[in-house]
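Starting off, we have a lone chain in the form predicted on its own, written out as structure tokens.
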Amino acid sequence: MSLKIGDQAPNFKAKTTVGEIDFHQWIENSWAILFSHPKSFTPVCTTELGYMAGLKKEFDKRNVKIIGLSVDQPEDQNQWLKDIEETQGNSVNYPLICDTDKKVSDLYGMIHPNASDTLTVRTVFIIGPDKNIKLMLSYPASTGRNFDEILRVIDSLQLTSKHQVATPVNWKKGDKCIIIPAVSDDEAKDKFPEGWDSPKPYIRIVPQPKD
């Protein structure tokens, strides 16, 4: 299956290490991050897992669930959060996919044959809380990911999600947004009744809109 964004994020039941969830349900009325690691007692995945359990306290101030997947044993995994929580500095307060028979793996396609056939790539996806896929992001096994980004990627998604706006390059929370080229100019001004800077027509920037 080749998934795309705007696709529904297919459902599943896995085992995972808090018991086992049916993905949807566990999703339920809040964003959600489903991302892979190519396997446990690595040390690229040590910091990945370790840094992601840092910032979960940000992602649930913004109503974000995060889930874990690995091939590996769930045994090997609950072995290997104790390292995590001894070497990061964090326990690991996420769930974490026990895909022993790489179902999911394959109906996400995280598994890249020309990298390796038997173990995951460093995918993400963000799915929103209509169940579909909002990003997606593959990393090869060398290259840990900049879970930043992804936080910031959620600022932008549920900000625009609400509000006639994208944001532009480097954008972080609180900097000035671009209406989108589908609002016209007179709309625009019942939106944005302070005005906005337009150093070309194409172009308008406004300040962040408020919730």
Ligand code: BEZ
Second form
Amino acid sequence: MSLKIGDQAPNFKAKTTVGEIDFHQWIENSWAILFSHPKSFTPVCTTELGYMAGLKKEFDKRNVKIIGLSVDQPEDQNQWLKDIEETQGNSVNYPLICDTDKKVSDLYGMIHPNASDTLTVRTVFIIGPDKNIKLMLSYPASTGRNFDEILRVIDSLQLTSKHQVATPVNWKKGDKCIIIPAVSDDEAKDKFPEGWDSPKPYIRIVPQPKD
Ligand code: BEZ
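Mind pulling up the form predicted together with the named molecule next to the form predicted on its own we just looked at?
Full assembly next; the chain just shown is listed first.
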């Protein structure tokens, strides 16, 4: 059965570069990003893991934990982690799951057999503090992901969760937001006493709510 947005993120125990973890316990009450990459000692993965390490402080500010995954052996990771620091200027400061038996990859559908029956594709799962899946994406091995976009999605999801606003096309932090349709006009008057712009009754635009 394939996972869908809104499903509970399956729990698992796994070996990682920082020891064994129980995934749900590791998440605690944070948000989490679980992302797979195909293989250690490959060029695109090297850039991705280094960039994620540089973004970690931004994820920390937002109470988001990050964890990578590949089907490589733990002992293969150590030299590669040194290479990442040397070539990307960031030391990998988050755990990597060593999914050698492909248990987690299978649970999350990270192996797409018609692309490769042995390696994971590039997947990303954003998981909320309720342990439900909020975003899923899959990229081919040859295309490095845009992790700034993942940070942007986190900002959008957290605004929706705290303030019941959605974010329009190409929204950036600080841009105007949209009151979600589930909020009635009467409820919106309480939540947004300054009012909203409404080019159509179903489009209600407000400044980005403050934290
Ligand atoms: C890479 O990370 O560069 C890569 C990995 C697997 C297939 C193609 C590229």
